[in-house]
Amino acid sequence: MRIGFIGLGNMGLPMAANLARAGQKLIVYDLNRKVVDKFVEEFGASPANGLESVAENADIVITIVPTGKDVRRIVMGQDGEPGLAGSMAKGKLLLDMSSSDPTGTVALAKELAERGIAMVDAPVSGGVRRATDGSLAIMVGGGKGDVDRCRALLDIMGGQIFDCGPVGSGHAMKALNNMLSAVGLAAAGEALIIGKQFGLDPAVMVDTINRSTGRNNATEVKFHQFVLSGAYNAGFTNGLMLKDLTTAQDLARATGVSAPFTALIREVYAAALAQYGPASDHTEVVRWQLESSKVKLGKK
């Protein structure tokens, strides 16, 4: 197969590199031409001269871009600019690995199906480190036959593949996973602030929690490394986290579910983003909690 790969960002670049190392024939596209040229030089991929080139030359097109709106613009075009769909032949497949809005994904898949183009959504979890070593958790939504067409590619990029259901299910699962991740980070931050004010050592608290029932991903892999150290550079931005939390909240509304925790945690991250900007690291939500409480936890 010939694989089109759109989006050579923090996550997309190492994922595409793993596909290239595995011998997949790639045609790559990114708005940053320097990144494309460097990738082509290193991995022998073909550079795409625009979206039309990707659509015409690839059997499966992978997108991993910031938002579902970006995916729609790339696929359907915007402001007179053509998208992928105009040049994709019947029988081709779009594999969206972005963290997109699930309702938007369902709508886009329906439009593509009317053109004879299949769609699978397969967002990822695990960050840049696991994207680099090919051990990402991948949440997949789509018809069985369509997912099977992508299976070999997903196995290269991910250590665990979860079949979540019909198209849109992967994106729904990703938004809800990130909501839980956001809650765990902020809740742990609040616990450490309370403990520090009582007189507990934050480092001892984290070690204790990680051997107790309160442990979560944030306490195990983020607090010592990125919070207590004062680094705040885990590699996932507040802007992207707030986008995912908004997606989770929108999903709750669309399904008629009352979701007070989702609404509250979204407000917390929105406040952190307002303080530090969308490019700030998502772990800086704890920095915001600390500054709001006038408490210091770590070395800085």
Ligand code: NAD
The other form holds:
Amino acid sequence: MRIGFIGLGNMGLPMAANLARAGQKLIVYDLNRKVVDKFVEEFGASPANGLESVAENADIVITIVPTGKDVRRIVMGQDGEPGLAGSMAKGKLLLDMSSSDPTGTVALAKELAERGIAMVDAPVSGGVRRATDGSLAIMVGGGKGDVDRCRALLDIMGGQIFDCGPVGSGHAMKALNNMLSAVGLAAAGEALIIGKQFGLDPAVMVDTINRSTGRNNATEVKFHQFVLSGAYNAGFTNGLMLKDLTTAQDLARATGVSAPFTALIREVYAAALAQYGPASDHTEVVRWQLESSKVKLGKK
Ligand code: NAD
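Next, give the form predicted together with this ligand, keeping in mind that what was shown is the form predicted on its own.
Okay, now the whole complex, with that chain kicking things off.
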């Protein structure tokens, strides 16, 4: 079986590398030809000249690109460019591991099903670190038989696979997870700023929180590493975070749920993005909080 892999970015590159190391035969594609050439040189995969060759040569095609709109463009084509679907034979499967919006995923899966092509959504959590060590949490949506076809691949890339329900469920789960993750980071930033102004040492605060009930993923794996260090290079951009928060807010609206946390946290990240741009790191939301309150987290 050959696997098409589209999107060799911060996440896709280490995920594809793990598949290649595990002996999977990959045909890889990215808009950025340089990353394709580098990957092929290092891992011996086949390079694809375009989407058509991925569609024709792969049994399962994995996408991990920025947005659901990018996935739609890749699959259905746009502006006269053909997409994968035009050359994918019946019985093949699209495995979208991007954090796409669930409504778009449900629509795309329906269009593909009409052509006899299956779709599974399997977005991931754990960042570049867990993409690299193959321990991602993977949130899966799709029919059981279709998910079973992907399971061996998911097991290589992930540490835990969660069956969330029908197609689109993984994408809904992911947007809601990221809403919580965004809250955890910004709420901890706020706590550190208040503590610093009172006279607490931010590094001691993070250590204390991490052995106390206020800890969260950001306090455990982001504050010392990317915030207090001043590195702000976790590898997940503010543009992508804002996309996920918009998806969470759209989900709240579509389901008729009043969601004040979601609305507020989206505004906070939107303000950080307005300040530093979409390519800034999501951890720079704390930099924005610091600058807005004219506080520095350096030691007293
Ligand atoms: P990235 O921007 O680093 O990489 C995206 C890659 O996709 C790039 O190499 C780009 O050239 C390629 N690409 C874009 N459009 C394309 C197209 N039409 N055809 C072919 N290639 C195309 O993004 P990333 O950080 O790797 O994130 C990818 C997805 O994973 C996003 O949906 C993101 O929300 C999600 N995600 C990211 C992280 C993280 O920590 N970075 C964690 C979990 C989930």
